[in-house]
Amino acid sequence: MSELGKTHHPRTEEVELALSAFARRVLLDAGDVVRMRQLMRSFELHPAGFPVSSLGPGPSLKWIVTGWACEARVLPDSRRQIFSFLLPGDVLLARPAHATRPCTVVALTRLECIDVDQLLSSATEGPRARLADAMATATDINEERKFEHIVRLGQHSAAERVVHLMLDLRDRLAEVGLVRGDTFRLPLTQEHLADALGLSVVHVNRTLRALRTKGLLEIRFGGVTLLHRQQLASIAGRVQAPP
């Protein structure tokens, strides 16, 4: 289920904080944002709790500006595997519906982005270029995230991957300017969580449990806050915690 918002805009900060992250990733230098600012005039909306699908009959990429998406598969069973979490700043492929795919994108709040090939068919020929480029790469760091999240399934133990996807989620998140001080809005159930990192939801609540005990982190109220990063960043592997 997707609707079209032709004459929706997402609050001017929201483009901005997501448009900066997109651009300090991507290497855009300062002309092309400026363009691509002008370029964005369509905004699509798609609810929480419904797949992502492309309106034509190819895959699509769309730019996140606002809202949280995973891409999953779920199992004959009912089983569903998370593949990854798409935050604002992101891009996604989304597929047509209906169509055989070795996963679904599917909003987790609602979710306001951009079709890319709508943007690039607006710029000029030089532009289009550096833009699809830097699609691209945004393509490139989404599929590079996966390896991590293949590390984190087959090495770590079960804090060590909640641990390194909170830390992980947090400086995502602080690109785009939605952490303050190290609390951040989180609207993943334990279910989610479960089935992004492999483990039983009570194993999950466990975790959890273990880590507030001893004051590493708190969840509440659809929030996160890590207490004491550099101690979950040894816990998860990393050297030291990003600023």
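Basically, rigid core = biggest C-alpha set you can superpose within 1.5 Å across the two forms. Numbering follows the first chain given and starts at 1. Small disclaimer: the values here were computed from a predicted structure and weren't measured. What changes on going to the form predicted in complex with the DNA:
- Relative to the superposed rigid core, Q231 undergoes a CA displacement smaller than 2 Å between these two forms.
- For V151, a C-alpha deviation below 2 angstroms is recorded between these two forms after rigid-core alignment.
- The rigid-core alignment places the CA of L17 2 Å or more apart between these two forms.
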Contents of the next structure:
There are 2 protein chains.
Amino acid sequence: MSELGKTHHPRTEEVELALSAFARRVLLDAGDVVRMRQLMRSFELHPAGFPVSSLGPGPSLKWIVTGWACEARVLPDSRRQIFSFLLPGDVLLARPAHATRPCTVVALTRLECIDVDQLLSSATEGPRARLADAMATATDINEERKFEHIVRLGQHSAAERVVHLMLDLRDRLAEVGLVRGDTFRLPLTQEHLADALGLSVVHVNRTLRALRTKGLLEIRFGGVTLLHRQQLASIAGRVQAPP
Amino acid sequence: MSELGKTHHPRTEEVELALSAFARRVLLDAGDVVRMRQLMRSFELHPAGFPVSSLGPGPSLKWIVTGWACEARVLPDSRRQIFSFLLPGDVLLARPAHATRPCTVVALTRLECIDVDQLLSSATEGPRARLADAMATATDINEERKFEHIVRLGQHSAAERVVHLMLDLRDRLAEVGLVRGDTFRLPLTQEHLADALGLSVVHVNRTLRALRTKGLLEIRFGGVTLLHRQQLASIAGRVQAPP
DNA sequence: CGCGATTTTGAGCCATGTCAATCGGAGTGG
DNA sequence: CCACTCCGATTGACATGGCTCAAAATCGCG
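Just the form predicted alone so far, so send over the form predicted in complex with the DNA.
Below, the chain from earlier opens the complete complex, with every other chain and molecule after it.
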């Protein structure tokens, strides 16, 4: 059962980052932003390592303000497949507990999020439609990422998968202002990467070492720095060399 | 551009199979069925090998009466990833041509389908709600299959992937009465299988040969027969022997 | 300082990919 | 009916990426 709280005080800076990214995406005016900031004082807090499930009988959308989560499924033989990582600014679909059908959402870090239904119902008339729209778009993007992920798993080598994922995470974090230079927090163990990318932990490690050796990225202390974005992009297969 | 036709006469038997499967799923009464049969006289015909795109500016749902399709994306280096196979009874999301963003739907055989919007608008009040519900459910199932596919690609060996897919196809075709014994049509080349399962054509071939040699299935003439469903299921699920 | 979790490394094996050639059936033109 | 061609299926030889097992090193933390 997820521990909910309305009182914990989030790190103001991160909330402000999320808010301003949100204001940009949804085109909020100054007044809207003030009201949103008010709304964001009450949020759900989910502890790291626990499933994020909906309280009601049906599924519910949550908008992530702070923290990371993932969608995953554990197979009968205890292997685990991670379907996606969910970052601040993303929307996650929390299903009722016990509904393990498609996948389970699990908090990877302490997770602060806002119930989308509540958000919409307490928003003022003006931004409500744009908010609803943004939430729908976010959900679509989640689906689209599934396609990307299938391509990664089906067509890419280990190095390509790792790099492709890192670039994806970078771009998404950059949109919410969580990238400085090309450095960002990465609260994932190599086992998480392995489970997401369909590789063994050992091979993820070797792959990272190879990239590090080539001076393409640095990973340390739960953080990454991408060193040659251009070159990394070409490894990930995103760019075709002109023929 | 897909060739549309309202005149071609589908094979009555297959249409009746689709209709009765549909009636079962949506709980149509005899009168509904008669009206549906009327509706199904006019359908869109898409030739094999061509993209199935929506005619209007937005995406549109089509209900497949006859034939196979797939969702796929071609990568810049000409590799191809197939995301899903779509069978009679399934619903496909046709996007406007030029919208290659997430994926493209391609007809693998001659494809007869009905536009869902038209279907709903011409249905009588009684079944309309149940129809809409069935279409929404079908769409959800499509999404759920993406998760299954990710698991296949991320966690399964070549043999497991092949068997898992075959069992999936069998179950889905069985629901619309297209399986006799454990034999069904399979209008896929080994290259299609390879592109879907993230394997090389050569290795798909070898994997099939191994399964054939073990007497687990037969593939010939665009058709398959599964011989030991039980045993195949245990291969696909990596059921562990008790230690 | 000791413990559990994670990262790192090495050695060796096996699955899968690549390259290249052959084979078989279906269609096509003569 | 034959020669030709094309596409897909098949096979062999060989290279290699990624896995497994096992152990060491390192880190985070009490």
